[in-house]
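Here's a solo chain for you in structure tokens, the form predicted on its own.
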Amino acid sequence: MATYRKPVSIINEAGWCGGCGHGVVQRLITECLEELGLQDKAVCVVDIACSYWSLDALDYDAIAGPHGRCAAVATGIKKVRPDSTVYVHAGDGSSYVIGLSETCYTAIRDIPITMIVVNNGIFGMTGGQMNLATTLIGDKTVSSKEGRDADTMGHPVDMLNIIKNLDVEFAARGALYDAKHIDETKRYIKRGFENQMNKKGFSIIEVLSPCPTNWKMTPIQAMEKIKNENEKMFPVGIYTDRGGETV
């Protein structure tokens, strides 16, 4: 009979709304980090965003970049300790616009990192701004209060379908709304950490994940929304894997 056990690397509570999946997200790195032996290699960086409570509630060595920056900090601290597992927990808005050129010359450069991109469609710690990139049409922000609308505000943007095109090592998006997901999610996170053991370039997994509290939903009609209009626009899978599969 299997054991199911906290992470012994998760040693304080993190401050996450209800029913956000940020939680979900680094319970996965730690589980993974630990299967793989990889928890006193481990470096975290994280965004001054939602994402800034893992170092709080993680034990391991960790840095705070500046908003948006946090590929580039992870570069840095690869090139200095390049035998370190180092992993970038960070938002849709801190990697996809504010931190969009980091992000994108992370991955032409090809840097043998991790990076976990938390997409909730919004700029959930700075109070739930509209995401240039993953906000979807017709979702109400406090800056789109009517609704995105594409006339004036564009269209959001697959930013895997982009990165993919950058010959990156390996590229893949999952979902948080039911357990299957959630297992999917965990392995493309382990893969991303597995390239980085065996020395092969940049890995980013992006995750729909819900924010309950600045989508004014439940948990349960955040995780629904997910799963009926955020992966239409956001598909899940690999999107490239210079050893296997591409969608």
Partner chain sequence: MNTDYVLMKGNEAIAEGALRAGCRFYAGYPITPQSEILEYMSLNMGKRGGTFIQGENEISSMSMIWGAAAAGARCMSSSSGPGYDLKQEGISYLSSYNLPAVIVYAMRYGLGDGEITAGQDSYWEAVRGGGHGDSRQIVLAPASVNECASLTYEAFDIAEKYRNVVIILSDGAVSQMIEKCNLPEPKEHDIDEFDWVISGKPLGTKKNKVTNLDRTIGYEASDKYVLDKYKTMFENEQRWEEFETDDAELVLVAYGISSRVCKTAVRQARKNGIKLGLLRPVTVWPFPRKAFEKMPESVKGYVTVEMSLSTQMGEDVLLAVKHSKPLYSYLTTYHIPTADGIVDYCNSVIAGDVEPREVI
Contents of the next structure:
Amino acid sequence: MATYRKPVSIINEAGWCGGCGHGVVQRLITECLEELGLQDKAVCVVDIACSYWSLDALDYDAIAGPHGRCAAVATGIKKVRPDSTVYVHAGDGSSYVIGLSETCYTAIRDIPITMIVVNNGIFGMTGGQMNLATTLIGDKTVSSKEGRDADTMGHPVDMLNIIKNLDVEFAARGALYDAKHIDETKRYIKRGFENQMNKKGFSIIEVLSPCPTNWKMTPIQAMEKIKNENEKMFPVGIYTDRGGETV
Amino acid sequence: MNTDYVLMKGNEAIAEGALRAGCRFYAGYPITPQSEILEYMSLNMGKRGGTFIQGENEISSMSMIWGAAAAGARCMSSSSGPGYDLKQEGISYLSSYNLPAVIVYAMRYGLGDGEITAGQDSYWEAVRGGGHGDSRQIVLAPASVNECASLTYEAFDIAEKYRNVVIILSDGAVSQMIEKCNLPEPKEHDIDEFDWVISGKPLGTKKNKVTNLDRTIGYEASDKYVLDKYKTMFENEQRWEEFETDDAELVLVAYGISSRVCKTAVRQARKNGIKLGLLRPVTVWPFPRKAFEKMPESVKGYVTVEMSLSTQMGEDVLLAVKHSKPLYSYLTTYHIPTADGIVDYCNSVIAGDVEPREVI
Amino acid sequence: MAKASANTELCKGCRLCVDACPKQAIIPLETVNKKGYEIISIDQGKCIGCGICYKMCPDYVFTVE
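Hand over the structure of the form predicted together with its partner chain; the form predicted on its own is what we had up.
The next block holds the full complex; its first chain is the one shown before.
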């Protein structure tokens, strides 16, 4: 019979809002590291936004990147410490908007890190502004109060469709709206860490995650929105996998 | 002491000085007049077992430095003008956790794109510009190719001694000139030497959280640590060179390329009976105030010789002498000053034809 | 058989577990914890130890063993 217990790597509480997906992502990361025996050489790179909570929550050496620069920071660490397991836990504003260049060039250089991007379609920490890459057309935010309008704000973009063409090791998207998808997301994250353990290239795992506070919904409604709306724009699955299947 | 002299460009000497100091991580972006540093690193860093990365921009390069420095490597980046503007985000971050790193600023002249030729009008940016927040960087200003190597070599030790960013403030002339150079002995750096590094450590052992130091040890402890450190750096690291100052009536104050011309000007003036001297700051932060305290009674005023429009270093001279002596400035902006020009200007000062410089 | 237990001091009252439990074994309460969040209780009679609550919970409230 399976048993489930909080990973021992998690040593402090994080200040995420009720129903936020970051906590699940943090759990999946730490479970994967512990299951692979990598917890004793993990280096955590967080962004100065909601993922920042993970800096103190984990029993890992950790560093906060300047906003958007996590992939570059991780590059510096991994080059100096190739035997450490270096991962990024950052948001979609960091990874796809202000830090698009850093994310893409880290992918192009095929730096063997594991990058986990939380796609919650919004700038959470700063109070819920529109995310140019991931806020859906029509979604209301504090900086798109009447709903995102493609004529003035452009369309959201599926970054994994871009990154998969940069010849990376692994790119996949998971979701957190039910246990089945959480399990699938965990398999992707684990693959990302296995790739790093096996000295392969750049792995990126994006996770469709709720931000009930800034979406102004209950956590259950937020999960429904991911399932019914966000996943349509951002399909889950493996986008590229040098070592195996591609969907 | 290694006595083998080699002929090198200033930029190459900076790069080789860094490599010999055990610098094993370089990230940067091309910009004139410092690109030879990046080019030299691209060829030689791998041979020394280090990492060279040509960044997608300066901001990203500095973020790589932030990661590499936190991981314990001796690391360096370099830039100029508009590129250096972008480095300031990274300098602020390095300062926030008190990480050592060496950043080279080869000054070019002008605002915006400016000119790719030598300038000294980014003094304020190098000396005062550590990005947002309270921070100080030790700024070393080489005036020869030999110093490009020796000061860069030493900069890594200073950076680690204080856990602080050290800037090598060169200019388009010093960086581009070719001279004989005495290279220092190569050495290696242990990335596990310091206990503040991130490396990936077993569960249950002490971990480092690389972010603002005040978040790690508390605001008060952090404020005290930082302020004490800046005071100690200010007290201990003032460096300068004096030339013919013992009986000087007028003292030129100049660094980098301008200081070289000033030496010629002093010799020329003294042949004509004008008692000119030179005070060359080697550190422009901390500015060598102690040197001014020791100046002889004979000194009637100071003349800064700067390739800037706004008497940038003059401000620091006035602070150093507490406005007790008049300040004059021979400013050449985009031209390297000439010895004749400096001597003529000093003659005018002595004749009373020049008003002291107002610093605005 | 494994059963879920809850450290409700960690709970932030999101109710994702209540919605996800296939056996409706998690009961939302109006009782608040020290943080001020409304917590839950587990009906051990209904719990089948499937772990879905553990997986959904962002705040590591549940242990299943």
